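Just one chain is shown here, as structure tokens, and it is the form predicted on its own.
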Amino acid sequence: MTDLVIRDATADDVPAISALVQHTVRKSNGRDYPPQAVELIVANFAPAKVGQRMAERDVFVCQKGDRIVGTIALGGDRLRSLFVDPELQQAGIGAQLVAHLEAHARKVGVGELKLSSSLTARGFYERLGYRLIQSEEHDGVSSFLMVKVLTSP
């Protein structure tokens, strides 16, 4: 996919980011998590909460034409909120977003990037070189704390 642009997110992107994440969680995570867990995650990405988090994190979007098809954020030393449109998953967009974020993290002095992965995304992160530190479970929802040492490019 050559018509993709990864750029800094702006306040104007908040509604599109919120809609993308909510749609992706319902469609992609719905098979791995119970409905009440999915709805808790969806509520956590309402536009007001997305806007609030943008003030605290470095947020990026991946745009295809005039449509936002992916998003990712850096909060401190943590990769956060990687979501790709379900219809475009497995096309390399997620890997491009992670590579972009890793380069950004190196630039701002992060040497080790951590993340909390869903069951759905764990294999994806392992393929990108992240390793499992510990498994966690809250309210019947499994997540996996993972880490990757960032080497110089």
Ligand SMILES: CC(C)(COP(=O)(O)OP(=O)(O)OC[C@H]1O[C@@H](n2cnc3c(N)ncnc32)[C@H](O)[C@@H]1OP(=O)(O)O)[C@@H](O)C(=O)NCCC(=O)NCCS
Given for the second form:
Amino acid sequence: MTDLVIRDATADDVPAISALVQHTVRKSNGRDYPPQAVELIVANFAPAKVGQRMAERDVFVCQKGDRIVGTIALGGDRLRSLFVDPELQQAGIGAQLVAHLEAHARKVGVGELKLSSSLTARGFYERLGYRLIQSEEHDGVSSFLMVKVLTSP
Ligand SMILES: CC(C)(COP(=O)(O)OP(=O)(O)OC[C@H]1O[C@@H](n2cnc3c(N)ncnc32)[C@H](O)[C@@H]1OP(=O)(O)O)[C@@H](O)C(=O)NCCC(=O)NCCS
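Having seen the form predicted on its own, I'd like the form predicted together with the named molecule now, please.
Now the complete complex, all chains and molecules, led by this one.
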């Protein structure tokens, strides 16, 4: 897809990131999780929470024109909060965001990138070379701890 830019997020992006994630969780993750679990995740991505976490993580956005259509973050050695606009999924944006994050993680010295995958994204991460370490469950929400060794490009 052309006209996509992946860049560092700024505080001005917080409302758009929150809206994108909340919409994506309801629409995409809502197919795999019960409504209570979906609303717990949605609450966790309210603008104030997104803003707080931005201080602790390296957050990136994918912009198409003036619209934010994807986001991803690095917190310590963990890939966090990857979401792609449901209308634009299956077009390579998720894979581009992961490649951008892996390059950033290598640059800051992360040798092994970990993540906690949703049910929804597990097959996607497997395709990108992430290996399942263990299945987890918190508040009835199942997730999958996965890891990838980052080799030099
Ligand atoms: C998971 C997600 C980020 C993938 O983004 P995307 O832009 O649709 O993914 P891409 O188009 O880059 O897909 C890359 C490859 O993975 C495959 N793929 C995508 N989603 C997949 C899935 N759920 N299961 C298996 N394979 C998948 C694609 O077909 C593509 O394969 P290809 O290389 O043969 O073409 C997106 O579906 C999403 O936002 N989901 C909801 C939020 C979520 O669960 N995020 C993860 C939180 S841990």
